[in-house]
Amino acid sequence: MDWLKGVKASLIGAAAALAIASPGVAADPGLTDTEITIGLFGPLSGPLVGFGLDPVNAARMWYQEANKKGGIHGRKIKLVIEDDKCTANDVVTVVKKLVTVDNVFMLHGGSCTAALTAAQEYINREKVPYSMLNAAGDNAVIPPLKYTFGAFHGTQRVYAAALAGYAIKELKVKRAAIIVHDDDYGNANLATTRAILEAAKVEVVAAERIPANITDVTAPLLKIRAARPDVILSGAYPAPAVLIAQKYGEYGMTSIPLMQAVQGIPTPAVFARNVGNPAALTNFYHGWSFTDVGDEAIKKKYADIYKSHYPDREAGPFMITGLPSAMAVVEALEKAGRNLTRESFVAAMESLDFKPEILAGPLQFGKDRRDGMRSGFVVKYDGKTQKMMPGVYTWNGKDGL
């Protein structure tokens, strides 16, 4: 009889190996005992290039580290990695054929909220887990969608509450004027700034609703002028930023601090150079969640690991956009285990709450809750040289919704 307890002993071994490779392999697609297979996108061409080339290239980094290191439980991570162009077509193109051709376990990509929010009912319907790349508006994670997690630096809320806080502790400010989009970007960033303002006294003397197109700038600013405020508040995109910021100085207002929210001023040294006047940056101010700013080791740092996988291209500044969120996601992938499936790294990334150091605060998720991050800090910035103020500033979740 000892054949037969060979036998039994082989099919209890193939049982055991069985178990622990089945919940991959059967369950859910691009999950293998070996591979993860992750779909990451962003805009790798087009005008909007500047905002997904280095940060793709930095999630990349990040996984091919996390390879170095072994993998995730025994499993390497493998991209397959699209083009989006910041474009809604274009989005969805890219996210339909990772899930249906290259059948990838998650997705995590998008640098453009607003291309990226059409994609967002066909990858909830499928139950996709979606990690967003650097994008963070309002309108994708607020309300909360289960399969969608993002803002790893922070929504408009959070910027809007950062300069808002910094301009009533710091600068004891008692009248402001606002200046923000007419569009869901601009509301988000008015309500917010608005309720914490009025909040803690702050008149608001004046709040202008402008297009995003907008190529003229003259009339609000007067208005804004006329209203003599303490501070000015922008929520402005990068171009009509330019735009204040060259009417503002033009008009001699430098004496009232201009605090421009950070997705306004995505490269600080071509927006000096755009608006092509140095005294209209004496008294200016922009928001920013990471450290890099004022801690040059931790810069160098990411620098450096950046330069070795990518021995020909220089780190731009927008880079380091594309680390929090890579990091969440390894981060979930070694929470949920060795069993992983798709529901089960929703509920790790859903648990998750970890600071990393490159960030103003921590990453915090929840079954109600897909913002990932809500601190921020405020920089002064003169054209050259970029100082990180005091304090970190932390949205409540409340104001402004």
The other form holds:
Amino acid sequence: MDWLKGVKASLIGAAAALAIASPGVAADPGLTDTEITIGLFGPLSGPLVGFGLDPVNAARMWYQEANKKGGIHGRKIKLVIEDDKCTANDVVTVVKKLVTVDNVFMLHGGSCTAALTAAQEYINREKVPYSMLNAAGDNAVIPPLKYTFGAFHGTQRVYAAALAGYAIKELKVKRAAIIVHDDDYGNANLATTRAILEAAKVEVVAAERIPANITDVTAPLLKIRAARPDVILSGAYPAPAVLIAQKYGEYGMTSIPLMQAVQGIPTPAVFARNVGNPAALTNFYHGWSFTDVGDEAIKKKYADIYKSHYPDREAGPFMITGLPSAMAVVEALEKAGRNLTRESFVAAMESLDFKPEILAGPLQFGKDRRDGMRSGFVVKYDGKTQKMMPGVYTWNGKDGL
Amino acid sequence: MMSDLLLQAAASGVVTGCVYALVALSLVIVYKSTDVVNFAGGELLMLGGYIGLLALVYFELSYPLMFVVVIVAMYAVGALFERIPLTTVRGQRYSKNAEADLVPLVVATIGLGYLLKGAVRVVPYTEEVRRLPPLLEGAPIFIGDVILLKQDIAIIAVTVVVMIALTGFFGWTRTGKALRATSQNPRAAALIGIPVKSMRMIAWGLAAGLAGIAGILLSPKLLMTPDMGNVVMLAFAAAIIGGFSSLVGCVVGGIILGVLQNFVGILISPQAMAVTPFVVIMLILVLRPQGLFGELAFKKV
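Output block for the form predicted in complex with the partner chain, input the form predicted alone:
Starting with the chain above, the whole complex follows.
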């Protein structure tokens, strides 16, 4: 009968329409026609709050700036912000909550590599795109994991390469001493530093590996002093970095340049105050990868934007470290287009290649590359002023410059 | 030259050993007078350091006055802890075995440690790593090739003064003698009219005061964080080396440990330094459980 044929045709048509429409119905979580939901997290309380509060604020500020300009392909960015306290337990809890309860499209966060690596397996199993905030530990991005993108201001290898490169090129050293921690961070630093120095025929006269919780650095510093190096390259964390600088001053070693990787000096003024001896900083250098040190205009520009978003809060020196990852996420969302999916976002991140004005070098990823930034430079710091030294040093991704 | 290196390491080890010794003295005073092992010794040290910082930087007191403030404040903390939680816990009978009843008291000291650490951590000022200005500043002093800071000399001097004061206190004062009597036999001490409860309170106050002094001396050398009390493990090792019942033993044990750690750092590896106290504890417990200056205790049955 004709009416049955009509019903049959209608049903087939409806089924076909449903089939065509199904990709839209099964859109990735956290994505609507008008919004992209991003789970943003970092240490907002606890002893490591200094690493996360300003950077989380900075990332939020960058997303708000994108929204002010009309959003990305018609979608506004909506944030769900959580505090991970920089502990592995909290990171895992926060990540699971953001993925399963808040149904975010992607994750953006983490200031402490050791803590966030605890959530890596879950994130990659669930295939949720994840951009690290300002954590820069090598083992979060090397070897690469498909859904994780990080090291937006350089890994330990990058900072080690910058310091060693400067020592060779500008200080013309022939004998170097290295002091690092006996963990993944330290191993990465030591291997890179040693490789670069040895390639330049610089003799490594002392290589001291110290525990992260060391309370007395007398023995390693005495060994370094006895080795008579032309330079001391340190990859120590903040507290041991202060102890090293103190002892270096006490033992009258200040004719030897002391070069410290950036993680040891998150807030230069606090570092100088804790060292307590201005003489210990007369020949002191540290690694850095942001142009705010050498370019007052850039420093002021971003400090002003921050002030306009957070009038009651003065931006700390770590604020800027929260920006490159947010810039990369916005750039990749733009690149992925209106037909955004988690997979298309990952593909867009993989093909990123741009240089934010705040960074020493370009942000680049690739099929087998998840560490974004490989350039750094050296800053001379006397306890009061920071002076950017000449040359940008770029790690080659293997064992040298 | 290796001999210069070892000499400098030994000098530096003596200085850090003196600080371990002061904390060890604090542990031993509590143990001798109350039979309780004080696991909050490190946190009392940490609290002393922070009170010192507050007095010196915030209230701008002079260093001598700051010392007095820290000692008085820490004495009050120790005495109050003995008078309220410990006395309450001691008043309960948990088992028929008197030694088993010490377990809740030890647990209470662990609780005190966490309480103090948590309390300090919630103060916004402690979020950042801090450093207490040293007692004495100025150019280092050279003894041959050995470099000593004025602060190092101050640490040794304060340790010597504290040892002399403690010897005088326990040897020549009525309270000191009463404390010794209480530590040897509390029941007999009570029978001859010694107020045992007050003696325990004084012992805790004294121990906390000593930990506070150690905190002031250590804070310029070791950065201040709520976790800086972890050095208590080194004090335990110092006390075990010297003998857990000997005051002189604590000082000798502390100095031996400080020097040994530096020698291990130079001759073996800095990584091995952290293990040194635990190896020493094991060796002493196996070879000479009473420590270098302690005496074996016998119990008649």
